[in-house]
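Single chain ahead, by itself, as structure tokens, in the form predicted on its own.
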Amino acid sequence: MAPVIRTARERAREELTLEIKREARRQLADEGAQRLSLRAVARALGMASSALYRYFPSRDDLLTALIIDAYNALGDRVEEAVAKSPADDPRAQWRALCHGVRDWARENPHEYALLFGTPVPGYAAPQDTIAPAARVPLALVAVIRGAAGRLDLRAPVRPLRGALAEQTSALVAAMAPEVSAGVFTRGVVAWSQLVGMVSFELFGHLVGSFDPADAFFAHTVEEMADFVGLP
């Protein structure tokens, strides 16, 4: 397949894109998510607004465009460090995973807040962001049914009644049929864990009381996959 070649302006278009997103990350560190101004990126860059607007014409596209970024980084760091365990061991698969979520949060506390911490006010993500976002859980729910016929559920599992029944089975059906209704809502369970161990280090609830927080993760890791019967 003969390789494609992009035009001098293509390029340019390429390369401004990201700076401008460079620009607008340097800024969510700075002033925070709610404060992101397309004008005060384009006076940052020495560009004129209605420049800025070709690219992005409004502040929400280019909210989404660094939320998808951000999804795709996590995305990436986790299903390449997934891949490095063992492909016959599920713990360890849990466990890299668990940690690829943390180590890149820890390195990108502002990307992070911007897609597990306060809702942006009057921003509604659009369909978009939908696939990146699902990265990391259906990582997790590989790693879930990699290990079906092999759990070991250490505590009975809770049945699921009326709309949580219905609800869990069609996410059962599409995702992982191999899987029982009471593992993959643990599976979500440990999921919502995860972001919320996260969550609690990098926005500073841990200060004073399992600080620094790299024993209790791991412990918590292990207990979360127990919960969910890794073997």
Second form
There are 2 protein chains.
Amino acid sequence: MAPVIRTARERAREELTLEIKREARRQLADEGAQRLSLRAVARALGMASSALYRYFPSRDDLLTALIIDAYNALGDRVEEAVAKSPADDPRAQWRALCHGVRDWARENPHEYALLFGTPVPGYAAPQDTIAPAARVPLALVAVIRGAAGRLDLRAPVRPLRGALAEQTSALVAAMAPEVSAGVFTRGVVAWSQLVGMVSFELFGHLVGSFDPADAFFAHTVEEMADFVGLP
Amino acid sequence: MAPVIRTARERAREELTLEIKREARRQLADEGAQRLSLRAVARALGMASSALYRYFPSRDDLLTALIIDAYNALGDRVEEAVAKSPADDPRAQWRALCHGVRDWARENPHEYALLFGTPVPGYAAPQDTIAPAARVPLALVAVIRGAAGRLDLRAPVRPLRGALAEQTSALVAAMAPEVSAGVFTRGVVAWSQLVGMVSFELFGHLVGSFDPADAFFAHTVEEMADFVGLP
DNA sequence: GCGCTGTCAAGAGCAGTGCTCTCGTTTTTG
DNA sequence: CAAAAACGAGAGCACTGCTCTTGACAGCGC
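Cool, the form predicted on its own is there; where's the form predicted in complex with another copy of the chain?
Expanding to the full complex; the earlier chain stays at the top.
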């Protein structure tokens, strides 16, 4: 393993890397990813802009690092919210998860936009992001798994056919064997609905209709809990 | 009214405005809004970059014009798809609407991102965009209205309380008086789910799970049609 | 302790951006 | 016909991401 005592150089490098990300995150929160400027970050840190390239080979790499941090911040928040909920109350956990996502998004709109808005770089999500990105979806299926056997579907799930049945059964076998394929797809539907609704609110698509979205959001969270059959 | 025969200058201006938008749309489709450059547009048109500012006061204004055009293109596409469906088959119309949105989005990913991704300008959606932006949602409630009286809800809608009841009753009275408040909210839920799912597919959030999303999309469209009670 | 080697910050510079201002020219208008 | 408005082009400002070179310093084996 790496030694605990590093050379002065290595410690300085690690510290500066953190400081750069900290300042970049500040500017991101202030002005959005669009206006995040390497030169401005360097200026705020009192160093030459060229020196920054020793730590992040390009602006996109800095953004990727911020994306990973944001995914982890959201993951921490949501996992903690779920953990604080009663262990035997899947609906309370569901509520905590959904409201955790929304609250975090409203507190960090630019970071949320970085995760779920238009992808900034050339469409290719680096490999390092997929694990942090999976945390909230995994927490969501964990909540559903915790309710397995007690699920109560008011409306039966339509049968899965052909390619969808194959895709779903592979996924279910890998990550939620105690849950039926139909319920699993409903979980994915609810996840996309949650992100769609939060994006609507943050991106201003609800201004003419449910402008203070609190009541609508709370209601929809319950409806989607019913949709996946949570007790 | 304005005369049909305009001065040569006015006709030239109108034509050049269209040409600028055409070229900008080309570059938008190629590289995305991020890389859309006024200078590059001017270069392609063989004119000085400064001359462009006589037609669009800023880059954001050009983008706003493109946003309006994109909303209208999507609106045309969806309205036409619904109109081509059997008049007495709300579920077929629903299918046409949802698949119309997805198909258009897949054919014009950057323009879709412009509409439903991270808002590019300073968060304020200009007044001119809200009418074109409302076309697809309005088409969606029209489909539901067309099925009023024949709706079949497998799972009853949770009662709307407090602020939500007030917001919804105002909206329902204004745009869908023959539909119950509960069904109306489910329509909004389905709309946000649709956009969330298409965004997931286009922005790469489905790569690990339902990567070819065709089967999952088709299945979910039917599930959401059930959700709003379409016959 | 000494020198080599790799790492580092800094500066200059390149190509590009949005945007403003001025300056002649052209077209419309009174 | 003359005044006024609109127009295209050019120069220029302040900024961006990024590259290359230069000189200084730290860490290592000897």
